[in-house]
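Presented below, as structure tokens, is a lone chain in the form predicted on its own.
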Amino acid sequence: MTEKPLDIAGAQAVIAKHCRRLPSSPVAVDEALGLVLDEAVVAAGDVPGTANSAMDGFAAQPSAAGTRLTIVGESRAGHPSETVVAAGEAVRISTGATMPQGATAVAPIEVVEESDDTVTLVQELTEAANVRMAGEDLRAGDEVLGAGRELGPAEIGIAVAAGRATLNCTRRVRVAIVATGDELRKPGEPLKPGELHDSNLTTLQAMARQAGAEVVSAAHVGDDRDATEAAFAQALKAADVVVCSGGVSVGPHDHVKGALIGLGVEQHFWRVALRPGRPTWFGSREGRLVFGLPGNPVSAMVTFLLFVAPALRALQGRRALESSAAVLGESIGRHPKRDECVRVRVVDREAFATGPQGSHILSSMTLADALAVIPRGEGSLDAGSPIELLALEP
């Protein structure tokens, strides 16, 4: 534990430490969307499985312009023909059915003249032309995904396409959030003076969703000691990652640190060189990782992407997210002892704030396309000067 205030990075190096991937188990390939593998795939047979057409049309031997073939069957997509075809015969076929015996090439419906039973080709017909051969996706026994692949629709539809129904992976990390303050209110609900809508406790569940996380409680408490204490605790037994908002200062009203170092929650670090975010607490407790994040919107959800969503990628084996570059567009003042996230937007890679960055302006994030680090130091940092860029997506 350490009482000074950590830098960006060395806050994310403590949390690191403390993240160890969650266990794997099956999962249908329907309900797999955002998991990460924790097997290889393997193709369990050829597909395409035979040679089959790529167009609509008739299936022959090759054949000159002009030559005219008798029609003697078809083969449709999961019903193919049993004709073996010889010179001079052709089987109406349609994309995606087998290619009937003795026929080794596809003359599309629109270069044929049919009449009765017979068409004419009008071009030549070449060995394999509008043909998909037998394992040109897939072969039996390859490769297709490896362990560690973050699955998305491409991904499992080639799981499916392999023979797979179920894959090993990594179950979704559990989260619990609570928000804490007494001037808080339900969405949608009346106000009265000096009251607001919770939006952190909203926001949170969709971040941590959106980082795929199945959040499994949601909860509000005011600022009451037993009430705090008594909410971690039901958070702390459902969940793997707990993330509360507010309370994790040093005001008379402020009881989450004292809550959950009660619950036996060991203090890793408190307060990062950061604005917004500054008051970040994290800790744990038997494998279980707990965030207090500031209350202010903006703090919470700065906070969220640089501290909780690495963690929530780590837990599920997903890869992390890397930063990018641009310069800044405008010169922007820097704070002397903390590095601060600006939210910019980006225009031809050169960054823009949105405005005022005060740590309650929800409606810069809106405006934002990007988290620009603004490192700490005197004066103001130039336009033209070269900066990291963070994502918004957790």
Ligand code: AMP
Given for the second form:
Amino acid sequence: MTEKPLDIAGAQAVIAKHCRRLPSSPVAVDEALGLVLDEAVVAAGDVPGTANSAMDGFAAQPSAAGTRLTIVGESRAGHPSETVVAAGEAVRISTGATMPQGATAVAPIEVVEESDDTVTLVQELTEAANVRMAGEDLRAGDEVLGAGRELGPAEIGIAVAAGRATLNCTRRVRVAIVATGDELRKPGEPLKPGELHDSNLTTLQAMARQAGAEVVSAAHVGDDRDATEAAFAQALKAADVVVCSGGVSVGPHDHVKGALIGLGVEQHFWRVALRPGRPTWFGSREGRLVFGLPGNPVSAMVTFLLFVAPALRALQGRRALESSAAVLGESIGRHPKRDECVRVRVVDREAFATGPQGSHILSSMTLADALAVIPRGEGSLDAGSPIELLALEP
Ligand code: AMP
Ligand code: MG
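Taking the form predicted on its own as the starting point, write out the structure of the form predicted in complex with this ligand.
Next comes the full complex, this chain leading.
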């Protein structure tokens, strides 16, 4: 535990030390997007299972241009033909349909002349033309995905093709969100003077889902010590990670730290040498992580991206996102003591600030495609200076 502000990397290192990968469980393939495999997937059979046609056309033996073939049957997708194809014969065939016995090539519909029950080949039909061989994609017994793979749409598709309906994956991280503040009203509610809509509760849920988490609760609580403690007690029951916004500074109505300490959550750090996001708090209790993010909407988003999202990824066994390199398109003033995350638009690898950078100015976040990290220091960082970029979306 330390009261001295850490820098961004120092705070991330403290968090990483407390991230243990969650246990795995079988997950239905249609729930597995974004999860990480905890087993190898092996093909149950050949894919494709049989030789089949790559085109709509006619299956036959290799024949010279001008050959006239008698149509003796049809093979449709899912309905193979029983007919054995002899020389001078053809079976009408659809894309993906199994090749009938005897036939080893397919003349596409576009290169035959059809009349009644015959077709004439306009071009020579060569051996294996337009035929997909059994096992061309996967062979029975092939390892198609290794343990540790992150499941995207293609990985899920190939697991299904390999015969799987469920996959053993590191389970989705469960997140509870708590927004604090007497001034906050639900989306759409009318506002009295001094009130504002609670945007963080919704935005933080969206960010948690974008990082692959399951949001198990989202609650608003006023600036009251007992109510704050009750909200955290509830959140800690169901969640692996609790993310709170607001009430984490030193004001007389900021109850987050006191409530968490009261519940036995151990503080690992409070304050990061960062703008926006200085008052960020991090602690844990029995392996459950708690993040107290500042209430200003941009501060909450920036600190979620820097600290919460990497933790959610690590708990789910996902690799860390890498930053990318760019250069400043314009000169940007530096903060003497804090590294600053500036909302930027990136054009041809050059980063330009999106406008006013106050931590309450969410509109300049909506114009941004990345955060540029401006290291602390005197004066300004000149146009052309190399900088690190953090993507706003995973
Ligand atoms: P706090 O961190 O509680 O001192 O709040 C700092 C600023 O952020 C105040 O202006 C709050 O009104 C604003 N704020 C706090 N929570 C939210 C929220 N959930 N949604 C939008 N703004 C908020
Ligand atoms: Mg507040």
